[in-house]
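A single chain, nothing else alongside it, follows as structure tokens in the form predicted on its own.
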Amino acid sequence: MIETPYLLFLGDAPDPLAAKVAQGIRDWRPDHAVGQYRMEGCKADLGLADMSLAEAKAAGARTLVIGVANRGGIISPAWKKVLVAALEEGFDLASGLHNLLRDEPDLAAVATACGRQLHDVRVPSVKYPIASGVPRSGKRCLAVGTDCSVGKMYTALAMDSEMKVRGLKSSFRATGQTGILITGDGVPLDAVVADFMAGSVEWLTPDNDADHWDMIEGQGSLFHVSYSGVTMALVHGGQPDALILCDEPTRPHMRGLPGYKLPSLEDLRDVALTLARVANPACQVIGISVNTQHMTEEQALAHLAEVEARMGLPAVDPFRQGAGRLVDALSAV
């Protein structure tokens, strides 16, 4: 078990979105976030207290969580001095990067010498099956996006929270490092061998009560040439009954791909629904989640109204406005 509370390590994150792991923990498990540690040149700020290792230790932090999700999931050499010092200060380390803490000889040696734990959450711990495609009881909702990091996890978490407030049956199913660190369980989908990815999603969302909803954390984008495979595994392995389209309309291009524009919501709807109906012919698109964090309130409301009129579906920013209308739409499925 990863000991809480956390000191969130932002390192030298080049922009706020690069610190999305830490941001997710702060937003959904604020009681676990004691403070943040930023290196020189860091362009992210969670609004938490900036703390030294000693200050965070005195405040009760038990684990330094690497809250940065860089391209390729690499432990930067520039971070090593801080990570080693954290172990020596008495912190455990937790990371969801592809580059594992345990595979870094210097970190492993210091952790052993200091009696500290290295937690790599992006390591599959189950022997997952190959997908069977057999229908399962219960219902499933999947968020699919025009791009990476547009709010798919936030949408699923917000809908799950609203379902629970209403006394309805719902489970958030984490499929990535941030979701796993928030909930303590899930499948690190992009670290699963490709042939078993869809099967791992079937395993994660088993048979359930007829009125129970699994809110599946979305990953990647069918339109992102770097990460479309993980989305495809969710679409087929999840066999969703409902899709939520997610968008961040202020982006000039796909995340990390300057030569690629974001697809339209219409294109996302048509492609995602066609592929989802391969595994579940009854799948429906029921709503749209728009990340409006870079818009004023007036701009956000105007944009949402335009999208709703154009698409004929409820359009909301679930983190800004709540997920009530999206949950309402599930009742018709």
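Numbering follows the first chain given and starts at 1. Whichever C-alpha set is largest while still superposing within 1.5 Å between the two forms counts as the rigid core. A quick note: this is a predicted structure, and the numbers were derived from the prediction, not measured. First, how it differs from the form predicted together with another copy of the chain.
- Comparing the chain between the two forms, the hinge between the two rigid parts falls at Val121, out of Ala156, Leu268, Val121, Leu107.
- A two-part rigid motion is described between the two forms, in which the smaller part turns by 36 degrees against the larger.
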Contents of the next structure:
There are 2 protein chains.
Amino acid sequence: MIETPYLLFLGDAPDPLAAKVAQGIRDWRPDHAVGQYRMEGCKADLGLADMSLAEAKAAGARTLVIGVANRGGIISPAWKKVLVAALEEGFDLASGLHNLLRDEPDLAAVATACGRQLHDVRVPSVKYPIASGVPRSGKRCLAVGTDCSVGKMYTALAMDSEMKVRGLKSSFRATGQTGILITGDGVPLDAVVADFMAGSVEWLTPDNDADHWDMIEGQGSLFHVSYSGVTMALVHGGQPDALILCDEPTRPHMRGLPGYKLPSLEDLRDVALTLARVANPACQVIGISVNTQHMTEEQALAHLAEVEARMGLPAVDPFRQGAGRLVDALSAV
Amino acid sequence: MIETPYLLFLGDAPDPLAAKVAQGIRDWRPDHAVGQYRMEGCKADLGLADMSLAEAKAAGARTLVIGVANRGGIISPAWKKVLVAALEEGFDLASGLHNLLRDEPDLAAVATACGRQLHDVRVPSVKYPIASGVPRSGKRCLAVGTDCSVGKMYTALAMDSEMKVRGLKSSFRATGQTGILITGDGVPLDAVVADFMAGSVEWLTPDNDADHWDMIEGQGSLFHVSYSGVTMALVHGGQPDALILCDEPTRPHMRGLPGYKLPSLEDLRDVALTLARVANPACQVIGISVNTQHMTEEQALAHLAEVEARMGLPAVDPFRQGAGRLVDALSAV
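Form predicted together with another copy of the chain, following the form predicted on its own:
Full assembly next; the chain just shown is listed first.
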């Protein structure tokens, strides 16, 4: 559990895209974002107040979150200076970088000396159980994709926000680095040891109120041969009551797999539902979320109408249209 | 890679079943088994020559393999005495125990001093890649089960033996502790980090001669909610050309999951084949292996005849009948 609120470290981001983790926090958990810390030459700007470490501390920030990708796979001396100063100022540090903070001897030593925490969210910090398969109370919704990176996290976050706007009970359950940094906790599923994957998802989505929904962040795809085992653990460990099918219709092949075509939404529906019903016989596919960022508004609306008619399910792009109709569909479950 | 041949350590096994790893080596790789080492009170006997460490060394043994389960989750002082003496005598040690040899300070120190290896086969020793999905040459056969522990390893080992008897090219590819100790190498798949599962299976079953078969040891079941992600990685990483369906028809529920019924062979066939064809569109289900150990001979034969007629595929119990008909079916692929 990472202490909130955050000061968002944008470093010397070469462009806005490099700071997409920070942007995610800004968009989805604005209450967590007290301010931003930018170094000389930073080309990203979240529109938050620029703060020094002392100013952020005074404003209540507890953790400095590295919200930017690092260049060349190293934590540069210039970054180090800020990170060490932040620890000395009393901040914990949180990072989703491949290089672990704990593996940097200077950061580790200063953190120990100052009594501060280093959160490397790529590494599991919990000893997860083996999945028991025992039915749980409360309801769970899982986004499953035709491919990786088609908008599963965005869909779950958008549905969670809409639920909260309506005063309904909902928790976004993060299963990847960005999601964990946005919400402050979760399971870094791709780094969990095979035998404990489904158990970690059960741990993440425990018994809850009968009218509470967990919006589980999806990972990978049942049709992506590199990562399908991770997706399978979500389908079985998550015991979803509702599935959302996610698609990006302009992609020529599976991400990183030039020889592999994307499955149809029908194929995804049939396979995902068959497997999900092993763990929860009542599971239903309730809607479709389409990432139409590479289409014009006109193309997008035509495509969504065609998918909706063909599949007999609400089909929306939550970025263009909001997640209202997907949340509407949950109420029928 | 564990150096062969072995001296099989049976310790103070309380009964023959406790030595089932040693029995597996004895049954499937008799050339690897130079002799057995038994302590006072040992109730297991593989019918091999009882040897002292010095005798086994003289007979050419290179590695002492712990072929017996330990009691109470500890490596006892009595075992330690033998293990230390074996290192000093020049043996490497190999173990599939949950307690790792390397975590015992005395064993680790003696091994270093003597220049010997400690092989803990539960722990991956390789940095596996992420799966690429690129088609590989050679052919691969994977056993998939209605449940865990229904005879997948036995089936693959029996088919591999039959292939070799016929002079055909075959490799058994181990994915679990017992299989790794039997053959001397493999991937401990249940201990691999999620993102690298499918890649480890690709690594295990590389390009090969066009007429060579890898007989891949299955794990878990696509229908077992605790371990299905591991099975999925085998189905996609293994790129199987042929699937064998494995069943144990008397089991009242999924292993360890009292609330879960076993799927039908038809359900297993349909789901496994749909998923396998993502990675290899030519994949076929070629036969059925039934573990009939809890049936009389008459019951077993009647059941196999019924399954064979119903599924339109050869159905055999390789323990009762050998794997000949399953190997016959491979030649059609």
